[in-house]
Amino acid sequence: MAIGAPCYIHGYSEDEAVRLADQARTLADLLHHDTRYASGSLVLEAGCGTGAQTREIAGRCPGISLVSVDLSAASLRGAKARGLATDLVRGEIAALPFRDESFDHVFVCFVLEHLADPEGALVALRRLLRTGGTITLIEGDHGSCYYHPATPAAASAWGALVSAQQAIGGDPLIGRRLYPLVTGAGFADVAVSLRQVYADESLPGVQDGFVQRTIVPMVEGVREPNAALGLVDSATFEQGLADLRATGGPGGTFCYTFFRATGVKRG
């Protein structure tokens, strides 16, 4: 498998595009309050999908030139239909049609977890950065998930999500690996920060946007892979979904951690 080939367990349906858009809106300030590129910068977004994060970058960084790439033609059509302020290019991260040292900055969000060789992808992206340019990466870590009520069925459904992604070559626990991955790819001055999202009924917008519209549909999206792989019996899986929905309702709580890493290309 090529280093940039996707292991995208969630699929490319319109429902998934909606989930990604809901996630981006709900987490915008948490993930991007310090995402800033100077006017005039040329920025590469690697793995743009349908453009959910693209809109955030473009909106927060006026005056930049943004190039967004993805391997999925369907995702790029979705991004184009949304009228995003970016040049859209189809290609695999390891073989993008750009000269070395073409970009001032590279931005990667929720992509490495779906690649067979994430460090190899970072090495390929480093070649496209000018000396002194930066890379920014944001990834989740499904091992950082805590919730109440915590039921055995909910744990089984969540475990099916993790196991299904691992079965096709992805890494749903990649957040904790960002520092060694980025340093291993040759970047300097690497720094990692945590972005924790927490929801309870005093935060109804977060409960709705993150738990009900992001987390539960993400787990629901592996219903078919779970059945095909025989990970969790269907009754337990469905009960687990119901229990996870309850964590985003009255008396429920949900906590999840994202990891943000930055690095610089030095010579």
Contents of the next structure:
There are 2 protein chains.
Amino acid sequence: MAIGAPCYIHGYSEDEAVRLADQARTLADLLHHDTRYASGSLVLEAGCGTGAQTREIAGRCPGISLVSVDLSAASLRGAKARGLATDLVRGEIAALPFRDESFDHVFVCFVLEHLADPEGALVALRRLLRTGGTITLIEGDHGSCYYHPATPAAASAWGALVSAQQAIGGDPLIGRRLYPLVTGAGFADVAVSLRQVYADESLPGVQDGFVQRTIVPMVEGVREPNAALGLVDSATFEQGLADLRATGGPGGTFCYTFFRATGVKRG
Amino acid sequence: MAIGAPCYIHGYSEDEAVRLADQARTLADLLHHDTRYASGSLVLEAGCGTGAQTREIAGRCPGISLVSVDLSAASLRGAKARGLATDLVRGEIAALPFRDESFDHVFVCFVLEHLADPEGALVALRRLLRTGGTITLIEGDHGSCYYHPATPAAASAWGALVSAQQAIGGDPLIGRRLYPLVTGAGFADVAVSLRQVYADESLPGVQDGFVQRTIVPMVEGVREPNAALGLVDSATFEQGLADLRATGGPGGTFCYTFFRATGVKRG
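Given the form predicted alone above, produce the structure of the same protein in the form predicted in complex with a further copy of the same chain.
Below: every chain and molecule of the assembly, starting with the one above.
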């Protein structure tokens, strides 16, 4: 993947699309169980990627009209190839081709972390909402991640993931900032709730679905950026990956927290 | 406080007792809402300190007989002075003056983190349980703490808290290890659940009760150990304390996770 371009840190490969679909299935209930839009609502999904979360929202909210936008033509082609039936529009969040006040709700999942100006994006999205409309945001926070055994190599590999995303202008620690960001962008009634994922040996489905098939591939995904940026030497990085895999196996534990924020546009 | 002695890192002062009582009130429901022992049960509380958690358990479980032990005579005197009505016994967890299999349940809260051999303590406590009896453990994990704004000084002050506790043989990151520790000590049906505390401006009670009156005083409590151990220079430590206070005020956010584990003694 290109470093320095305004791009998605995890890349656009087929493997990455599989990782995102796995992640969506494992996390779907945890993240989306309380996202419900009334039938007839016009909902904007800002930053749909290949549609992993789009499907979740569409499936839980029958009768809505969903418009999904993304900056990447390749992601939108992937979404179409996977049969995504919603309207797909290419565009940048800060300059979308929609009239002000034209949406009932806005949904944003795993997107703000990749933007250089997340508050500017929120201000732009607020303009597109009708008065009384809501925004829902879901983001991770890579500083919420801890595990056992906690080895220095694992911490280095995880740190490479964080640094690589920061190097291209993203904020992988954005979850904890959602409340001040959303209030700062002018939304009212802002409420944040945390969704924590925990895995130990008694939860093999979470160890497999989350640690082995979501977290480890995400770190593997920065192998090249890590080398290109000279962050962590290759041997340490590979050892760190092995150590992270071990946290999702016998005797291991793993914790990660997602943040969900909602806000309302007042007149 | 003395460094190097087998002591409680947070000290035994009156301020510390007030901090513990505040902490207990704020966290009581989060930590203890699902701890219920049948009337008539004989319950051992291992490491009762000044009785902050003892009261919670006794209040929620009418009709139980509670025996509370602690290593510190000063803590037991404090517990008595505060009117704690349960049986109080001085002793070390690994060598308590009770017959094997004499308790129905064992309750341990904020204790393992201070022990050099937590698994040994769990094995000793398992001996005191009757077959079919349960153990309940509640511990923090200082690696689960993150906040906004995240300043280097705040990280240094928090790191001093972690290092000071490690320097006297404790493990302030023990929460994530509860599952392997409790299974390793021979308990069956081990289940771990996480209790996350989150504070932002919309939750002033949590900002005050948890950040300002629990977290900040806990870090303040290692001011002297920090100096004695030469961990973080005094100016950085004080700036870090100020920065941590700010995470519990306007625009700030704060996260911390407690771990609760239960296990059963099988024959």
